[in-house]
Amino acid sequence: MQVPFYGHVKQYENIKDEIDANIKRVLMSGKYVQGPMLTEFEEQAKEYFGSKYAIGVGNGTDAIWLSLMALGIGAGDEVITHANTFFATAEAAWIAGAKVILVDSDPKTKCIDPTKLEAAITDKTKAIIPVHLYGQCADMPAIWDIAEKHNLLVIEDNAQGIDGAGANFKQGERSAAVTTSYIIQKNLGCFGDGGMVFTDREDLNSTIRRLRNHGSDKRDKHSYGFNSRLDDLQAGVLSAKMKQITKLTDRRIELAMRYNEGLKDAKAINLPYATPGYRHVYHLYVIETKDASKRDELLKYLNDNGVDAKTHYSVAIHQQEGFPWGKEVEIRGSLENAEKNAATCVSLPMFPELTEEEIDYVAEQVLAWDAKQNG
């Protein structure tokens, strides 16, 4: 059996009629950028998310970067995030001109560890960017309390956590902004790149709308800005998919529980942790090898046996070569949990269109490898 990592085509086939209808509406309107479909989707998105404003932008990286710029965060400022997330979280702060401060992750959730934050805060710190990694919300109440104590802003990177929630809180409840990515592989993905900023602040809404469109809010009138617009074709695709998001998320959770049951007796791996009471949306289903030296062996075994497993993210941010160290990035405290996560992670196929038979086959292959480790 061959089990793919992505199910984009299957998902399209399942809701083809509505997606095609929206695309045709856009094409026939002749308005492909900042047209009525984008406006319609922004209204739909803010109602779904429960925010006052939703601003479509070019991608998830721009969503973070433009939020930072709209908040006045840049040169001379520090922004705290964690080291075992996707590169773009730190990259966006770097592009805005801020210095990135990396702290460790929680060993269970893999999200930013709130207990590591206060030691990393200085008089230059302006914001914290927690990431809802793999689809699990970070411990936002603890993060918000620390941010408010130190008069810091919070921008939630929700690229992987759409439709997620905490036990007694919702995303964005006490944050300046929540950003997301709509790239094709996300739980809510378009047919290319896309992103969005959710906020309750009118000043951020108006500023980001100008920044995304060459600094313009009126034809032929411009100030400082960029070109970062979610186009109407992508908005049409997203609008059709958003109507299915709760059902698709529930299916992901069902499949994750089937993985959990099938893998519960494995000895050489750890299963993903879900914080009790949280809605973990399983953008990724990530297991970890207990022995870091065995991770690549497991990955190869799965790939050789028809399972398109991958890694997210096997090179932590501070282990990348892309930053001028000491100037744009600084490590504060040990990053042992982030480094362990990077060295041991394996992402199993996870998308709503997977069948139970495919899930069971993947679990069987993991168990077959596991048995060899204990034989």
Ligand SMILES: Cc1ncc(COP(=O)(O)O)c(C=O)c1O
Contents of the next structure:
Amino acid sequence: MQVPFYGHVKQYENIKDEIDANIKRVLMSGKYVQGPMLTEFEEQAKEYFGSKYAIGVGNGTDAIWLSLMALGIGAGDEVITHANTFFATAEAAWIAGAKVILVDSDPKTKCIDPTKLEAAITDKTKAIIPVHLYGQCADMPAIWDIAEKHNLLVIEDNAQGIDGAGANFKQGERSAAVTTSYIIQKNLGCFGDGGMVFTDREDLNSTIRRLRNHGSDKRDKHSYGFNSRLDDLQAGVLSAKMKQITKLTDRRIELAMRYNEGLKDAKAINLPYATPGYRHVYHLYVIETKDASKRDELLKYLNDNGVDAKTHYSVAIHQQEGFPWGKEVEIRGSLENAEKNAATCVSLPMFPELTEEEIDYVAEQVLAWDAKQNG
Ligand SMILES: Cc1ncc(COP(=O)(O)O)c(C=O)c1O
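Switch over from the form predicted on its own to the form predicted in complex with the named molecule, please.
What follows is the entire complex, opening with the chain shown before.
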């Protein structure tokens, strides 16, 4: 059996009628940039998310740095995030001109470790960007408490966590903004690139709208800005898919539970940790080898046996050689958990269109490898 990592075409086939209808509607409207479909999707998205504003932008990276810029954060400021996120989180803070401060992650949740934050805060610190990594919310109440104590802004990078929630908190409840990516492989993905900022702040809403459109909110009037708009065609695709998001997430959770059950007796791996009471949306189902020296072997075994397993992310941010270390990016404290995560992670196929048979086949392959580890 071959088990792919993504099911983009299957998902399109399942939602085809509504997606096609929306695409046709956009095409026939003749308005493809900042047209009525974008407005319609933004209205739908803010209702769904429960924020006052939702601003469609070009991608999830832009959503972060446009938020930082709209908040006045840039050169001379420090922004804290964690070292085992996708590169774009740190990159976005760097694009905004801020110094990127990397702290460690929690060994269980893999999200930013709130207990590492205070030691990393200086008088230059302006914001914290927690990431809802793999689909599980970071410990937001602890992060918000620290941010409020030190007068810092919080931007949640929710590229991997759309439709997720905490045990007794909602995403964005005490944050300046929540950003997301709509790139195709995300839990809510368009047919290309897209992103969004959710916020309750009117000033952020109006500034980001201007920034995304060459600094213009009125014909022929411009201040500084960029080009980062969510296309109407992509908005149409997202609008159709957003109506299904709860169902799609529930299916991911169901499949994750099936993996958990199938893999519960494995000895050489740890299963993903889900914080009790949280809605973990399993953007990724990431297991880890207990022995870091065995990770590549497991990955190869799965790949050789038809399972398109991957790593997220085998090189932590501070291990990226291309980043401008020193002046613009700095490590505060040990990053041992991030390094361990990079060395041991293996992502198993996870998307709502997977079948039970495919999940069981993947679990069997992991167990076959696991059995060999135990003699
Ligand atoms: C955690 C995280 N942040 C930011 C991004 C950036 O999003 P985009 O690729 O849409 O710029 C991604 C995904 O790509 C991501 O996974």
